[in-house]
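Taking the form predicted on its own, here's one chain by itself in structure tokens.
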Amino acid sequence: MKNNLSPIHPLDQWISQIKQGQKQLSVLVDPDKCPLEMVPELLRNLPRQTSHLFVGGSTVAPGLTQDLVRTIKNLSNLPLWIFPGDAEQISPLADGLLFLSLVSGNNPEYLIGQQARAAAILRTMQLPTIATAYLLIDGGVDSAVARVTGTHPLAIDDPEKILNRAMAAYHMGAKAIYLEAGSGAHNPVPAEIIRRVKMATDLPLIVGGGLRELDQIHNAWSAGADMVVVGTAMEEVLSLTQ
């Protein structure tokens, strides 16, 4: 008998896991920093807790994302979501797309411009999306996100502004929140900010940037993060194997 059941949407599956008390760990793979020949080594060195893979970066040459996604999907069964720096990084081979809006900044290109271009691309493919409010928090580094988007990160000593931006996204219909301290951040997103955003929105919450140690990851989970993202730490592992 033919099975007519639709595949579970990645957001629905994630929410189900959250309700079961499961915490997620995603490894972010930047196409600019992970040559295709290094993918097997990357997959061998994934933390045992890894639940997802994100693919994307702030500045990625056209075509690199597609090739990287294809290579990873051939070697791994982990759910793979696109974490796009721009609309050109969308791949129909992925399992999902974080449909990001940079609500921490005031640049219309990253509030609606890139999203409109992405919408045109998405009309040609069947790729599940998760509407995600993306907030860049000051992690003590000059982040690539800030440089590329021409926006400033939100100061950690102004939690009310961070909370208001997150709540604005919630009221506009965001389905998830992403608090980002920036690649290689010296200071991860503080636990108190994670806690306040989670309590106020009760949306699935992703936290990334500057999380290199296991205790930092557990602290983020304990504060309310449903998914923690590591990237630079894995890049450092790969650099040691080359």
The other form holds:
Amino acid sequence: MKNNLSPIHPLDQWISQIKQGQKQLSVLVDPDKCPLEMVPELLRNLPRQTSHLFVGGSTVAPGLTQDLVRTIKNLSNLPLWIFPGDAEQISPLADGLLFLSLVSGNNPEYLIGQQARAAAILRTMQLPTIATAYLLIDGGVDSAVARVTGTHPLAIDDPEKILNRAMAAYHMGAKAIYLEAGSGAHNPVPAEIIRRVKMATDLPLIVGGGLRELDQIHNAWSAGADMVVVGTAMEEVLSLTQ
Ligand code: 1GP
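Same protein, the form predicted in complex with ligand 1GP this time rather than the form predicted on its own?
Every component of the complex follows; first up is the chain already shown.
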């Protein structure tokens, strides 16, 4: 039972922010690309709209995530959610965990395998989770997600398939949807797809991949994204991308 001292679950807080019409921007920090000594500069350079930080990556060396989360939490009050490439990236110091299921693909390892490993880790800590259906959409590049998970992105000219996958996740109990064009995507998720997924599911909607310009971010918000995620553009500001 909740008492007055219980922290608000990040999902409840997020839903109430969405109901108030607040659009959100999350900056994705990849532990493989952000050395700990860069964290103060990263935090100084965050766009003023930044509401959240995501930490995670497709291929992160063990241990790096914990150190990065600890360093960020010492310096910033922004809510920090783990956006894990695999179960080893879970950190008890975070404020929440996107409990992802890669429903765009048919690889059982990313539909239930990693999730079972994550469940075992979660039994040892108290970390709020947000059940999130993760859909990889073709962004015009070979994405790390496709490579690491051995799955194909969904084609943008087949919106019915995208909708069916999103709706299946809704019926399976997903609490949020994440439309991902892939890091460094040439083409962000099209507005029409964002609009249709939002209308069909009415779930909190995260959109990321290839968002660089302010107008792209505003387009995603206007189409129905509640939160957009920016990674590469921020890395470029800090010269972290080779
Ligand atoms: C988050 O993978 C994205 O959804 C980040 O993409 O690196 O292209 O911003 P970018």
